[in-house]
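A lone chain, given as structure tokens: the form predicted on its own.
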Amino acid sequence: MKFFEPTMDPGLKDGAMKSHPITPRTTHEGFQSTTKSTQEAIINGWGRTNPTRVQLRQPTTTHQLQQLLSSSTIPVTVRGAGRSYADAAIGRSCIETTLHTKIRSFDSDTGIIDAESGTTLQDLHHVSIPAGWMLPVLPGTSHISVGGAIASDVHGKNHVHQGTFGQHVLSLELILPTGQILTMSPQTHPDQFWATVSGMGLTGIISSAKIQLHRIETSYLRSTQTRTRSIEESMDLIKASTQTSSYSVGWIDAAHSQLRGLVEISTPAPLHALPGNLPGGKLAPRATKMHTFRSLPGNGIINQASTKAANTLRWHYQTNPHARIVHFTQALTPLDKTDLWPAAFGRQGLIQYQFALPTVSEKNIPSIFHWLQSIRTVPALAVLKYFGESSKGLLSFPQPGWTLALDFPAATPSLKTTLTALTALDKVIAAAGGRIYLAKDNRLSAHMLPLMYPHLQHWQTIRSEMDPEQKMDSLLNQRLNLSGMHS
């Protein structure tokens, strides 16, 4: 049965669909002058995509950020620490608060910490775990910024449990375009804390925010690793593994014709269960540096033939199918130890495509993966995660039901076929109640946005209220008209 059908373009040969071409941008005009603590710089997301020439400042001062912002005379991007995959943090004048990292108070008691916008989450990791306590939501990366964080509203492997980030955030210091700081909560300033939290930096920039953080026993993880022969079986797992306290995320092989796959299942593995003379201890943060790579040339080597051979050795291979202790970095953070994965895609990078679907559409999600296949376009990564209740953030991602995030090349000559077919599927999704992670995203249409996000209207209102003079920006936030003023 077919769950969905592609709308195609009568004007377009040979059945194509239209597409948005992703186009390198080296935009030059309305920059200053340079100082001493200004520079030109390219700067891209981390998928390696739109490479972008920008006027750079890094401040380390809160007084600093106030200044910039204040006196810049084009409009400003806040910038962290560049995680997002595209062009959510991308502006011809960027302010980055990578300097901009004290951690200003941490309470071992209570498990509330209060730090700078740039300070990572492996930062607060450092302080916190020694104490017992660690982030209640953690995303693919602790690499990234908590300001970040805040601004994308990001999720985990346990979002029916946890919910987002910004869920946990109790308060929030934020610069407006003014140069004034408002200190907000989800109880003194609602409208403007859940506009900023999965605002995508373009209410002003985040100075501070204090967190709560979740008690542990250990930093260590009981991880079970499943095979299945159908993505129907990795769905039961994923959603059963729901009625306890747990992560879960599936590894699905898009190139094979039953979608087998791999769900990983970890919950928090108490003292008792510890090996002895464990590294660190029992409550080791395990800071791991991250690695950079070059793009490698050309196309790398990603393709549908190292696809499939990759993806027959991953189901195949699997050290012990019995529960091991892991440390949560190892289950929770795959992607810090390296950024290998980008540079293997070649110099144009990678597409990622994260939608998220609600329950009652769950049967599209097999559908769409046998479509990509009848027109090979095959993803080179599949990930299948499940959600929990929504949460308050008027631009948050997350709803019930499923979320799948696919990785293309975005190197010709496969770039034209990936992009039409993902256009195409835009329209599934939000047909069928679903949404696209802004964060992720390089290529949807500005004309999709309002049929994705049904708070996007009330949330433009707040934020002109914040930013009338339209000073934060972003290209995303003129790709995709977010805020409702761009032509």
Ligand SMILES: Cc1cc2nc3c(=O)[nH]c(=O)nc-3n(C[C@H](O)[C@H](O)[C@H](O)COP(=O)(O)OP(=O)(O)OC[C@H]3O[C@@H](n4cnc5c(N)ncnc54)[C@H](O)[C@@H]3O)c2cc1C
Second form
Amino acid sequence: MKFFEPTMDPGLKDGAMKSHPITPRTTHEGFQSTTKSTQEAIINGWGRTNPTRVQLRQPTTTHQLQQLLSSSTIPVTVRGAGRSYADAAIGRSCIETTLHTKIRSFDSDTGIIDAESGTTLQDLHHVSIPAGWMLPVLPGTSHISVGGAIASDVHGKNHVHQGTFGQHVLSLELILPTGQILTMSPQTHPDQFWATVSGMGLTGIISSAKIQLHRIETSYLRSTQTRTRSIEESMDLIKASTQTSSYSVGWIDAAHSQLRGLVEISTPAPLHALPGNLPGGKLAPRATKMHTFRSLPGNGIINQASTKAANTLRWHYQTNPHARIVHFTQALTPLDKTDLWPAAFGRQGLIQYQFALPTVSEKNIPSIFHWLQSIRTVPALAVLKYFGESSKGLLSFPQPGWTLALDFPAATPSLKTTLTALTALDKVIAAAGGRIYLAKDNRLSAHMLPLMYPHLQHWQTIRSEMDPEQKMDSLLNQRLNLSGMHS
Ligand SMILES: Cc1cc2nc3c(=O)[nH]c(=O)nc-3n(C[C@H](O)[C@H](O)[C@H](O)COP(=O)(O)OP(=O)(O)OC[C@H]3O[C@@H](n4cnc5c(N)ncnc54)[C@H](O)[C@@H]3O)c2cc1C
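Moving from the form predicted on its own, what structure would you give for the form predicted in complex with the named molecule?
So here's everything in the complex, that chain up top.
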């Protein structure tokens, strides 16, 4: 068996291994993560909302994580790469895992990778892609941590085929609030495992995970982008594509009366389909460095008029009906090069409203758009995906049917209208058997939660056994009373 051998660093104790170099990330505007162990910082969600002054610790070793957690006298929030949109990874006392990034082992025969929780998905791919292995589930960004991917049980554009990230985790090490390490798998500790997968960081700190990767012949996809004249046509195309293709996603022109759009369908490109002169060869990880932008002044440039104009341009020019070969990062993680998108919304950032709706209620989707148009609350971005079976994660978001992610400015002259509309939509979504994605949410009310997450009570029971002193916390938990302990 061929193992990836991480280099030993003589300066590290206990046989600790050196991680791949990681670029310091900006966790909020103007603030750079450093190796300092404790600092006061203002952090926010990726949508640039919820700026909060916190105590931030950035340990490197499992031992340090254990000590920090067990010795803390106040509630602790665990934070990965900070790519959740709002308040899920924010709390008064944050332990961030961005320096806990060793890849402990990688077996290129079996495709099993064992990595510390702060390792980003891009870092995993840097090691695995050249050997012909890829993550089976990749969300819209690869700049997230393994811990964050498990805690939100993230999904990709291939949910129908591959389910969620947590379904590919073979086992994980969780640091309980006492500091004890519990090694768990779906077989050994099913309750604790599925409470931690999708548990939004409230059962303890994931220290590392073993993940089963997926064999690939090349790191390229055969991709088509088809223009549609209505949302019904997009939905038909996406649904039909699940029979033949691996990945599908729809962009909807939410400002258009017929809700025209673009549907991108991709499938792995076999070796014989590749041209001979690809940079990096057939298995290129192709890392993308994130360029960070300051928020544009004031309310930025996103408004109803600019959305309409940009959508028209996109629909007319960004189409490619003939299959072309693209690197997987181009089709699956197109936003990974810059964070220009949240910056464009100005200083107050953006609200993303992502909901899931069962297939039987799919008729509600066009009606929701038309209603938003009628009250002049058109989302700046609308992305549509189709989901398959749910995972066993007790708070996992995906359920069979559709998901729509809608971006709205968090500061506009009509913010109040937007918030009132979304509150009304919450009720429609819940009544139709759907739910809101916790990793994106920053405005849902606590009383809606049990209506949307049927396993909430079961999760709360398991969680309170794992964290009887309620040490794990976050602003999300306080706002939604996820744990059931905030009255
Ligand atoms: C551009 C963009 C596109 C996205 N596309 C998708 C998508 O297609 N599908 C999808 O599902 N999501 C998507 N997301 C959301 C993102 O994948 C999730 O929010 C993910 O959880 C972020 O991971 P993170 O490492 O940044 O975690 P953070 O944002 O830091 O934390 C997220 C949650 O995980 C918990 N957590 C983090 N680390 C640990 C740990 N070590 N132990 C226990 N809990 C932990 C935190 O407490 C928090 O509750 C997208 C986000 C962005 C910015």
